[in-house]
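Next up is one chain by itself, shown in structure tokens, the form predicted alone.
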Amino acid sequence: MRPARMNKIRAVILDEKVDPVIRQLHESGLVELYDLSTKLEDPEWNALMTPAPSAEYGRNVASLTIKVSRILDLFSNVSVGEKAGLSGVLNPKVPAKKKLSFSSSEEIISNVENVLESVEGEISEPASKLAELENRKTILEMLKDSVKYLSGFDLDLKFLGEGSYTYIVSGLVSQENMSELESSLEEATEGYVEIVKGNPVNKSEKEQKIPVIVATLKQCADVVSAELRKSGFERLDIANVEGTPSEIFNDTEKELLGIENETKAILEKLNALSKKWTEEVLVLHEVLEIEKERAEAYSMTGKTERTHLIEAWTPKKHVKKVQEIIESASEGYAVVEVSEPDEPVEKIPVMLDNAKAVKPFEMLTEMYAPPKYNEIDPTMMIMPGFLIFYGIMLTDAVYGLLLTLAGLVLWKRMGKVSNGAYNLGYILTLSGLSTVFFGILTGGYLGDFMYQFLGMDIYTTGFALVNPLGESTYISAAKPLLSLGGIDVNNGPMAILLFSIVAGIIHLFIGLTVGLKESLSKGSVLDAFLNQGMWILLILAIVATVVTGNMMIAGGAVIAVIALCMIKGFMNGGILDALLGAMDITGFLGNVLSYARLLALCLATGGLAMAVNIMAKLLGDAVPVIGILIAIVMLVFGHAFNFVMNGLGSFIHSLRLHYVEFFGQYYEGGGKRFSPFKAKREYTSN
């Protein structure tokens, strides 16, 4: 019920043996390295040792990682893989792991360099050619885009630019600025300018410009350029070409077509190479990433002239194994010390340690916040409550079956490659089974589908215990479930409401009991009584009242609790807080009534399903010929909508009852999650 107990491992290792120790610890994944850099800022520690830098081989690893990443980017850009489709998404392929065994960074770097040499030997030429073609294509497309505006001109464009005596430039001018530009150029050049205008062209839907070629004397180039800038002249970047605009445009198109064909051939070649080498390069990338983590791990250690100091957190149950790893990898050239946690609770890493059947529900605990090291791990208590609440809120056997199937796909298929999908799939599968159970219990099969379309009232057949909207064979005015204070529970809504309130009281009682135990373990008896004890007594008094029928017990308990709340308020802040404290009992009552949402969600699911069935039946009866098709479409989309919306709502509200009402009695959270120093292997094995 608590996170795994932690020990701190402190090892002094001969510097020649530290690398194999780091490698073995990284493979085991049993420790979280403690960063000593902050501790070594203390003068007392700094007098003994200095922070160690990252391993020297880290630079080579980083350089190779960049090369490998570039190759993977290239393969990603050129690969034309088969489309996975829905089947591929739902049943992802698990990559085969390549078994590799290296004893040192030198071996790994040498291996990576050899493989890279082979890969680069095959891809460098087509990759360079592809880059060259793409560069040329970009230039030609820009030229084509510029030249198309000058298609009406019969001028050899080799004359554009600055000649021995002339300066000729082409560009676009907005229609409204044209007259002013002509006047200003005439004035600035004293008439030594020639402006040739083309037909207006549309730059965009709202913008029309005139292509122009401006020729002037070389000595007037500066003033002409200045006047052109003032008019918003958009210069066409054309250089190093020869021929008329039409000829250049046609030649450019031909060359682009040739480039396209050549590029296609090279892409096919690179695509074939990517299929050949991608898996091998992914292996290299993973190996280098692992080496990078190991190289950086050095910087978390302390260093003397001949030794390294490593500190690490490890779960108590792994201490012996970690000791063996360090002593074996260092060949005995290490001194290992094990100690209890010597840090503040907030700094001790937290590893949840639940049984396999409960472990996926740790996801729900961590969505709120991991527990602190000295707190209870609530995962075990979340599991039954979440499943029961979810089932009663969705409460439809067909929806439950669909949810179970969806959960199984997530769990057994997508869960192969994603831990999150595995956990969520497991939770949804159990939630679906719970929904099937409560759906059968309440006769929910796509709402009242069986009654609307088959004429079968399941609540009179004896196959359903509770009718959420009325009476059933087992619960009716003639056969009330029970009587409370003279009030008969004789129909479904009342029965489900009673179940919801009782479930809420039990849920809160468990939370309060855990909270009481936690408070007592901290030695504060008064706090334990005022925070949890008096509410437990109130619940017990209500139970005694129900059993005995003596209202005096509950009445006396309520008065006593109000008085205790006022005393608690007075102790915290005086008379005003004492008066406000009296309202705490309404807060507790609100927590209990919050569980009535079980009934609300239950009715919402059934009610919407009934509405869908009624509308489908009306459409089927009202529309001739195709009415049955419309009814089927209505049923499919209506129930799909109800299933998704209320399935999501049930998930959220079930979590809400735990996070707000249940956790509020004993749980705070905020622990630091255990982050193991572990080699992440997807494509390799050791």
Given for the second form:
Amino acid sequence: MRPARMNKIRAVILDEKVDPVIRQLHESGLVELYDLSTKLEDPEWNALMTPAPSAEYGRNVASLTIKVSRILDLFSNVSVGEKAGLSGVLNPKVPAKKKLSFSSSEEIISNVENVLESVEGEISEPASKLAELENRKTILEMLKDSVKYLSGFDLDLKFLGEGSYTYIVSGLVSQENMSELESSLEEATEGYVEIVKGNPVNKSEKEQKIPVIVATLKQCADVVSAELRKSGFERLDIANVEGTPSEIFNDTEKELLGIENETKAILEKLNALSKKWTEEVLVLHEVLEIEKERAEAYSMTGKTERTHLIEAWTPKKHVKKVQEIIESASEGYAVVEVSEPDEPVEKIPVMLDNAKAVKPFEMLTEMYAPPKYNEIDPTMMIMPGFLIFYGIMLTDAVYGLLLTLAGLVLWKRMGKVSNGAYNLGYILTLSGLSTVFFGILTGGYLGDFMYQFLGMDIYTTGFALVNPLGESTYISAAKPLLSLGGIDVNNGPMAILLFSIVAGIIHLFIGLTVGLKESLSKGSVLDAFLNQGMWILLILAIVATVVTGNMMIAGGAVIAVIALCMIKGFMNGGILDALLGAMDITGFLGNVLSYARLLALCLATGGLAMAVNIMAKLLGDAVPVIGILIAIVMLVFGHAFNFVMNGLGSFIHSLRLHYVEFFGQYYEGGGKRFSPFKAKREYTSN
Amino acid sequence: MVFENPLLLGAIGAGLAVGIAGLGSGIGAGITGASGAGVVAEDPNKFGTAIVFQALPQTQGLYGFLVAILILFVFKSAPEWAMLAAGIGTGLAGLSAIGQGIASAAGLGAVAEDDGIFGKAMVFSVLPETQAIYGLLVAILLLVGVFASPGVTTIAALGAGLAVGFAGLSGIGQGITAAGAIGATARDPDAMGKGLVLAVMPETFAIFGLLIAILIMLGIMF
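Give me the form predicted in complex with the partner chain now, not the form predicted alone.
The complete assembly is shown below, putting the previous chain first.
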């Protein structure tokens, strides 16, 4: 019930033997390395050893990683239109793992370099050609844009720019500046200027611009440029071309078309290459990432002249294995010492350690917060409560079946590649089964579908135990389930309400009992009594009242608890807190009443399903001919909506009952997760 | 007071249930939607997440709708004042959707930054729904005829509806706290426990409302 017990492993290893040790620890994934660098700042330690730097080969690995990433980028850019469809998502392909085993970084690096060489040999030529084509394409497109504005002129554009005597420039001027520009140019050049205007063009919605070509003497170039700049002249950059604008425009378009075809061919070629190599390159990438992690692991160790010191956390059950790994990998040139945790509990990593059937539920515990090292692991206790509450809140056999199927797809299919999907799928599958169970118990099959459309009232038969909205064969005014203090439990809602409250009280009681044990193990009996004990007594008093029918027991207990709460408040901080303490009882009451949501959400699912059925039936009856189609559409969408909304709602409300009401009694959380030093292998195996 | 047609008050109740709860849901979903639009503008892939969060404040409207259907189609023979009270209680408590919208907007914002916080943000965003659930609960208890005291059959029933309805407005406060707690949890995932404690505080008042409603229905003071 607690997180896995941890040991600290300390190993001093001869220099030459460190690498295999780190390698094999990394493959095993059994330890979490302890970063010694802060500890080594301590002068006493510093006298013995210094922090080790990252391994030398890390630099080579980093530069190779950059190369490999670049190739992967290229591949992902060229492989377009190959998205995985729905079937791909639902049934993902698990990459075949390539078996590789290397004993040293040199071997890996040379292997990576070899493969890279052949990959680059094949892709470098088309890749650079592609880049060239893309470059040319942007240039041509810019030229095309500029030339487009000059389409009205019949001038060979090779004359643009500076000639031996003239200076000719083309560009756009806004309409309102035009006349002003003309006169100022006239003035500045003393008449040695020629301005040719084209047809106005719309550059954006608002402004109209006039394309112009300005020709002047070479010696006037500077003044003309200055005047043009002042008037907001937009120069069109056209150089090194020959022919009239329309000729050039056509030529560019032709060339662009050619480029496009050429690009397509190259992309196809690259795409084929990417198909051929992607897997191989992903393998390289993974190998390099693993190597990088190893190189960096060195910086967590300490170093003397001839040895390294490694410290690491490992779960107690793996200690033997880890010891063996270190000793065999170092061929005996190592001293290993195992000790109990020597750090404050906050620093000890927490690894949840549950049976395989419970493990996926760790996701729910961790969503709140993993336990502290010395705290109880609540996963085991979440599981039954979560499933029961979920089932009651969704209560519909058909919805339950759908949920089970969805859960199975997540668990068995997508779960193959994603841990999260695996866990969620497992939880949903079980929740679905629970929903089917409670659905059958309450006769919920798409709400009251059978009654509305088949005329069969399941509640008058023996097949449904409880009718969430009224009476059934087993529970009715004539046959009340039981009588409690003057109130008959004589119909479905009351029966479910009673169940909810009783389930809540039991749930709280379990939480309080666990909390009591925790408090007692931590010390003060008084604290344990004031925090949990008195509430346990209160619950027992309520049970006694129900059994004996004597209201005095519960009344006395309530008064006693209020008094105790006030005393507790007073001890914590005076009169004011004492008054606030008296409110604690409403908190307790709130906790119990909060479970009434089981009833409300159960009714909401069944009731909304019923509303969908009623509406579908009304539509089906009211609209002639196609009414039946509309009714079917209404049923499909209505039930899908209700299923999703209430499926989600049940999940979160079931969680809430655990996080707020249940955890509130005993659980705090906030531990540091155990993060193993482990090679992440998706495409390779060792 | 007995009206010629007992369903008269029931019809008003049904109208109020759908109307007020719809108002709350509309505002709540609007607040989340605004946040959703911003998130989707940044990252179109977050559309699905935005839809999920926007669905949360819509449940109140559904509860209102459900109670209206129950009044009009299923429990037509319930005491007339009980029908009206059921509608008013569900409707007013449905205004908690405004608070839920605020919390969901914050939750969505946090998830846009960090996908890993989805579950926690969900839990916080669903807290302000408790009020609406209490409203629904009281409505059902009023309608199904478990209590036959004067607290259900007379105008006193209205008191039960008003108690749980107005106390349900605490959902707005709870939504604001939950939004803050989501922010805190986004920064420090371990703050969730304490955030939950703070966010659950405003629920106390909804519980008071629920208690008084139950006492009225039991007819203890008559």
